[in-house]
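Shown next as structure tokens: one chain only, the form predicted on its own.
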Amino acid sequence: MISKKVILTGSFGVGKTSLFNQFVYSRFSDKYLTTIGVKVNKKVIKVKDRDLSILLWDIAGEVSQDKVPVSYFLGASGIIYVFDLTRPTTHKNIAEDIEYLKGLLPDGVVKIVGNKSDLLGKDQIEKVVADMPLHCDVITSAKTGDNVEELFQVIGSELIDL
């Protein structure tokens, strides 16, 4: 079995923990609890007819990614950068954040994810994505589970080839 460490990062309140819980436990809670430090769990998924164990690190949200301890990224193969589709402030610094993260993980897989799609209509989502300085890889809703499994299949298929 192949095992890969993946970091969930982004500003506070974007739904990282909700994505974590939806992926690992298939559950959602409306209660907002700030993540302190890091929460870690793993899940095995089937990718390209192979078992992939994803060790998922949900790290505390920061407005600027350079405030996250660099040690959290040691041994990571992938990063999922989450922003809130409904809050422009959460993707204001996305270009700088992604550049910084790719510097920490130059050979890793980095995916940009717009979360909370359940709160917007299709036209609104398209406008947000069109106005982004960088390509958004996946649009998710941790609340409904929409595209959460697909997100991990997308990143998993690239990780399995590393």
Second form
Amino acid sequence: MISKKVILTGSFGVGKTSLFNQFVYSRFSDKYLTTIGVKVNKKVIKVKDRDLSILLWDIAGEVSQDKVPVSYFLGASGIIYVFDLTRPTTHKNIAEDIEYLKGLLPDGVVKIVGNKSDLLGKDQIEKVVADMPLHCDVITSAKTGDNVEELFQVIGSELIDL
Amino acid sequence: MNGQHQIPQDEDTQLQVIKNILLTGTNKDLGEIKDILAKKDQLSHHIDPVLEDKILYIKENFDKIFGNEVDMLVDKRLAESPEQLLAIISPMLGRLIKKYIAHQFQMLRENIDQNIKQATSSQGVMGRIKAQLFGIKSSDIILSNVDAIVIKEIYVIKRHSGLVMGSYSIDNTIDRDMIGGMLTAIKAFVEDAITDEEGKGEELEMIQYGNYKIFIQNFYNYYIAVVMSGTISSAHRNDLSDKMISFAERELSTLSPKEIATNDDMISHKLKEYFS
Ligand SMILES: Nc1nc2c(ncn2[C@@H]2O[C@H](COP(=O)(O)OP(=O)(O)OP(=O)(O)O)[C@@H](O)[C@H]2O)c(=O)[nH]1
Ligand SMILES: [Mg+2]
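Switching forms now, from the form predicted on its own to the form predicted together with its partner chain, please provide the structure.
Below is the whole assembly, all chains and molecules, this chain first.
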């Protein structure tokens, strides 16, 4: 079976662990327990009729990506950059962050994810996304599970042929 | 007008007088300078060796001559800003102490290993009797016996991604991909957290929990992790390390990184052959 390392990153409190838990265990909690260090989990998904094992690294959020230990990113095939749709500070560094990450993993797949969509109306979300300097790939809610499967399908379908 | 300076009438004499007035002083000065220079040259011939001797002497006897002053200066500095000096000295001290303790421990271990070897070999029968006479329980001696050691699992793990390239387990109870990922994450976390001068470039080599130990042997593209239970002496640790290195040399070094990454079954089989 093909295995790939994928890392969830972004600022703190944006919902990385929640996405991780929703994706792996289909569960959500309102409690905020900040992640310390790294947690690794695995889920096998079906992509293009093939099995893909995703080793998902959930790391402690940092306001700026260059604060994350570089070794966490090494060997990763995919990066999911999560920001909080309701907190502008979580995407104010997005351009620098993404450029930095692409520099670290030139061959990696990078996806930008706006999370907590359940807290905003459709119009509000559109406005937030339109004002950003980069294209947002997927809008998710770790709470309702909206688009979470889809996010991993999107990244999985690019990773499987890498 | 008597007594008055007679100004010579002809031009040549006049010029000569002006020349004399203008140049006599200078000539004299020049001469003096030349003299001094010559003398200096001569002097330095004499003085330089003496000076060099003196400098050498000061160099060699610095602490005798200036020791007091330096001590006083250090005392003063220490009193003024103890942190600064401590900051300079403590890593050095720490390293020295660590080295010393590690060395002492190594000696102690080797001693114990040696004693056990003697006590358990046929020539060591006398030793065993002695031990009993002196009240050392044989269980103490047998404590670090080899039998208790069990290799539970072995993994060959890709260095940064943590993807498992081959594994062997006696009871297959845990998801090996999770182990590979978590071990790699822990390694990365620890190695990143310790970035002071001493820790830089060091790699995690062992994790211990209860009776379990995970030994890690690091290679360039991957690392081998062995999960063991039992009492493990430094000699065993050493043997194991040798074994991991020779396994890597024999079975893995001939494969390209790509081959290593795609020959899971073959590597797993070899691990079983080699370590069980
Ligand atoms: N309403 C709503 N709340 C969410 C969502 N995702 C996460 N949260 C909440 O946001 C808070 C932070 O979520 P976490 O998943 O712990 O955030 P994190 O990115 O892992 O944070 P760090 O580990 O500190 O970097 C928690 O209280 C979650 O319940 C979401 O989609 N909708
Ligand atoms: Mg978290």
